[in-house]
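The data below hold one chain only, encoded as structure tokens and taken in the form predicted alone.
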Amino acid sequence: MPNGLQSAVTDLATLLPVLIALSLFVTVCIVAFLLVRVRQSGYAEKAIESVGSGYWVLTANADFIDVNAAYCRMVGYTRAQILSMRIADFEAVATQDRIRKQIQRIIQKGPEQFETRHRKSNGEWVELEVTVTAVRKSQVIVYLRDISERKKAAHAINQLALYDPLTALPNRRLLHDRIEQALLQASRSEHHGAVLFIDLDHFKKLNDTLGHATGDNLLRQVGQRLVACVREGDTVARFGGDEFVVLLARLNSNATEAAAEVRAVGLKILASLAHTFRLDNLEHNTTASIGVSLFSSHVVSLEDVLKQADLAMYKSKAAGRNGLHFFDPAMQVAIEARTSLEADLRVALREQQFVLHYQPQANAGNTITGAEALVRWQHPVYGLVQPNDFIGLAEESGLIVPLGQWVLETACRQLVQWAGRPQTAQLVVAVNVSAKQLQQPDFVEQVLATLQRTGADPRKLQLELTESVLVSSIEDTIVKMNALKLRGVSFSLDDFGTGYSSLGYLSRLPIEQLKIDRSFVSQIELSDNAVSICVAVIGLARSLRLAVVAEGVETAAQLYLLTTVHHCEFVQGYLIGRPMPSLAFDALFE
């Protein structure tokens, strides 16, 4: 290629982008000119129709000059119909006068963008993003974009983030926000507010027996009933599982009156939930336990309000369920003390702060035949703590399992020591076993390993069970008892007659002994009924070839009636001997 021609081609390639840009600029100017000269140009209609989104051309007084087909499709009206209407006929809330003022402001100050809703010809609404631009003082261009799908998506995301998908009620996140707002309002005014913590009673049983689908059905219906029990401005939220929270705001400024308002709502809720639920083809009745935390301008945190309502709810549970209780500051003190005690209990297990005391058991001839091992806590601050003050807590926290193992091992070591002395070689030690211990899958292995590790004689070990242990998993309990009995371990049924007495299971249990509860023994001098019960238990034990022990013997008259008159074989109580350390117990045989 000649150098001159090559140079011309190079120059043309350099100028080409500039020519293209210039061409686009001219095109834009022409389109703008066409839009400005809407009425003066025969190409206006084509220009408007060429735009993909909705377009209006308006006068400065907000009257229609023209619209494009895209907007007609959005609202379902023809072009002729729209041109005969006013903007206020479409807008959700705006008046024609307000629209005129808005256009005048745009002409003076420049473009605006906002969102609005327009009513369609079928009565439905379309969500729009609107951009208004003043082209000339006498004309305005309005660009309208359908954002309905975007709005639906945003709403769906908001629902997932702030609402429970099962009940469509506010979830915990939204509830927290609304409680924070209510607390803020209360701090600025004299009005009270309240949080009601609602827990369905025995919901787990329904879920386990009839399935989660049925449980979900019940939760949905409960949510609907709760909403029907409160005012429009109140909040009903699903807190989680079978727990719901109701937030009542702007209650009476007087605390007593506010509490009365809350109680009325709470009782209304209990009454509503008491009506039978229809779960597919099943009729189901349920109850709820409600705890209330009332708050006012006094500064309190979100966490405190929910904690107080939760504590009050558990008070309702403890009182028999299907009830309502208000938070009492004394409850908080008790809970904090209990929490501190549990922490101390864990330290006590780690540092072995427990000791065993032994209470003598004697036969009718007043000869000591054995002892019941009773645990005590040698607390470094509070001194000797009795089992009534910590065994319940150990049960609830699960610490009863390691504590029970320590008691068993310590008692077995004591048996080995007694076996080394002729005076105490025949003594039997009774060790209490909790339900949680017995439910351990390896309970039998633990007991046998303890006996082997300590060298204790299984025939001198007696495990005491209460009747409550036998309520659940009776078959599994019998299997474990039989496995230990084959190795020589014996069993005693404690507190007989006070729990779930059943001759059916009594005839199947591999036990060797019944213990008459101290509540009957203490009344034997005063009550014919107590005498009858003691006589009946003694007779039943004799007919089943079981030994019988009367607990709580404290007077000579009780001892005489039980052993001489009614021929009870063994007794235990303060008259025979109080629980005592091992050294004091050993001294009884010197």
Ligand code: C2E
Contents of the next structure:
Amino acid sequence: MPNGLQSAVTDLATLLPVLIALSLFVTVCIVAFLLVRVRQSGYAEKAIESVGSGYWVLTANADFIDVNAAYCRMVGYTRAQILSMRIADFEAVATQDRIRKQIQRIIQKGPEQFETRHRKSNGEWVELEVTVTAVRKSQVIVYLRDISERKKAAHAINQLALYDPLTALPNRRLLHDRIEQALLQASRSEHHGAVLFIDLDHFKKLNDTLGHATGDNLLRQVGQRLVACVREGDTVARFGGDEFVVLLARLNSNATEAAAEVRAVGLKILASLAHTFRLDNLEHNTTASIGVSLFSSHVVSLEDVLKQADLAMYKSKAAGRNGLHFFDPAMQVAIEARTSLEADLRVALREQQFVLHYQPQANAGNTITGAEALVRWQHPVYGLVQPNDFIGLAEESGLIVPLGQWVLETACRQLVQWAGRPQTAQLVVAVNVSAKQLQQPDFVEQVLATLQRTGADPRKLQLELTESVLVSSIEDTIVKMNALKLRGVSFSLDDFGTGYSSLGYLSRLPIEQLKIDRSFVSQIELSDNAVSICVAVIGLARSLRLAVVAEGVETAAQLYLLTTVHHCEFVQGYLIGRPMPSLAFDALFE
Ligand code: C2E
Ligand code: CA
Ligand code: CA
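Alongside the form predicted alone that was just displayed, please also present the structure of the form predicted together with the ligand.
Let us now look at the entire complex, which starts with that chain.
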């Protein structure tokens, strides 16, 4: 906004309260004048009628005695209709009882003025300023002025003062407010927040060659696309010229995770802006440079946050534009490592660098009854990478869906191979399934198709879910689980005891088995608390007719306590066997 206009608008905004106060004063004067007339002469009603505002005469008990034509017009009822109604029938907020109390107060203590809304006969609302004055001990006069226009004007002025007229986005002033709020919020909570400074590349060239109208058109469309890239509750502001600022609130409490979230939004923005713009009859391509400043409870100032984001944006420009940089160099390194890991993961999927290891599960009699399939990544440079180092990223990037499908398929082929040998024909394979996989609309079909394709026996397939899959759409999850259960597939609830563990849903889930989390098993010799939890889970499973597996059994003492003392039926852990390649697992049955 040009400076002149901006200051005019600012002036207007500061003037507004003065204008309102002035108009209130005038209203009160008119009412006072009329009331004096009411007392003095019989022509009072005509006088009030002529003002064009609404008025009522009420009993001290808040019943209508009279109402004028102006009020009838305001709400769209006839006088006769209104006289048979109660005030509360119009009121947006007050009840009849509260209105009575207010009238008593006015009779005792003098006039009151307030704003409210009344419902019209067509269901719409009219905004009113109401002045109530007692005439005698038994009557009050209510003066009602339609202030809808004034409200609209106030709203428009507010818009002008806080929003950019070209894009209708928050302007710099409102942005500053919102950043201050976000900083305050971050100082009180664990959450991170971030400011993204977005500058269009080579915008000046477009503006100079095709004119300001075309430039404006582009800015408007850029604003719309930015808004579409963020969540509700985030702010997209026009900072000035071709600069936009996005404020993201309530990001992860872990800095690297938060940075990854910001990066995801930043990339979404770059991708969105990369689509061709239509500017009247012209097709135009543009890019943007983004700088990010991440903030947390170690609060910096508003100025610092903006300066940091601005500096980072210049790094993006210097690095060849159309990119995103963080202010914090360490953050940049962490993000780059993550980015390259994600790229590597894609290659790994394509080039089949994953392998499945199998960890034996045994019953209390020490007979191996099955195995949990655990994925590993045979990385060409880093060697064998453990799942904790890449499953999280695979989940975030969505790559867990194709990866999970590969795991399922490989495990099913393993089942078919085991089925061919009498010693291994009874083995069950347990496959871990992430929430993202289960949320796929075609999850059930995918699993069934895989079973069909490989020829594996569904009754030998067990899917391990964690409670995290239940947090969203439990109904949908139950439907999917039931559909698979019908075909013989079974379910185990993994890491039990660490999540929500609500008994309410537990009894509704079609599961066959609970897995006691390793953290309790590892403490069972040392902590009474851990013993209580293991005993409670075993008891709970028994009452729900579920099997129990204790995972992470490493010592003979743990095995003894779990199986002999507390009657846990199944165990899994390094004591029985580590996760191992398929060949090594098969060798256990020689
Ligand atoms: P999880 O499902 O709880 O798997 C058990 C983990 O505990 C495995 O780690 C296993 O090697 C380890 N473990 C088993 N027994 C012992 C023991 O006695 N002591 C100790 N210290 N650890 C033991 P791993 O293979 O590193 O897997 C880690 C997690 O990665 C898994 O936890 C699972 O959440 C995830 N994961 C592994 N494979 C897959 C997969 O194919 N798909 C999905 N979605 N997640 C997987
Ligand atoms: Ca598991
Ligand atoms: Ca587990």
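Under this definition, the rigid core comprises the largest set of C-alpha atoms superposing within 1.5 Å between the forms. Positions refer to the first chain, counted from 1. Being a predicted model, the structure only gives us computed values, none of them experimental.
Taking the rigid core as fixed, one finds a CA shift for I103 of 2 Å or more between these two forms.
Shown in the overlay between these two forms, fitted on the rigid core, is a CA shift at Q558 smaller than 2 Å. Shown in the overlay between these two forms, fitted on the rigid core, is a CA shift at A249 of 2 Å or greater.
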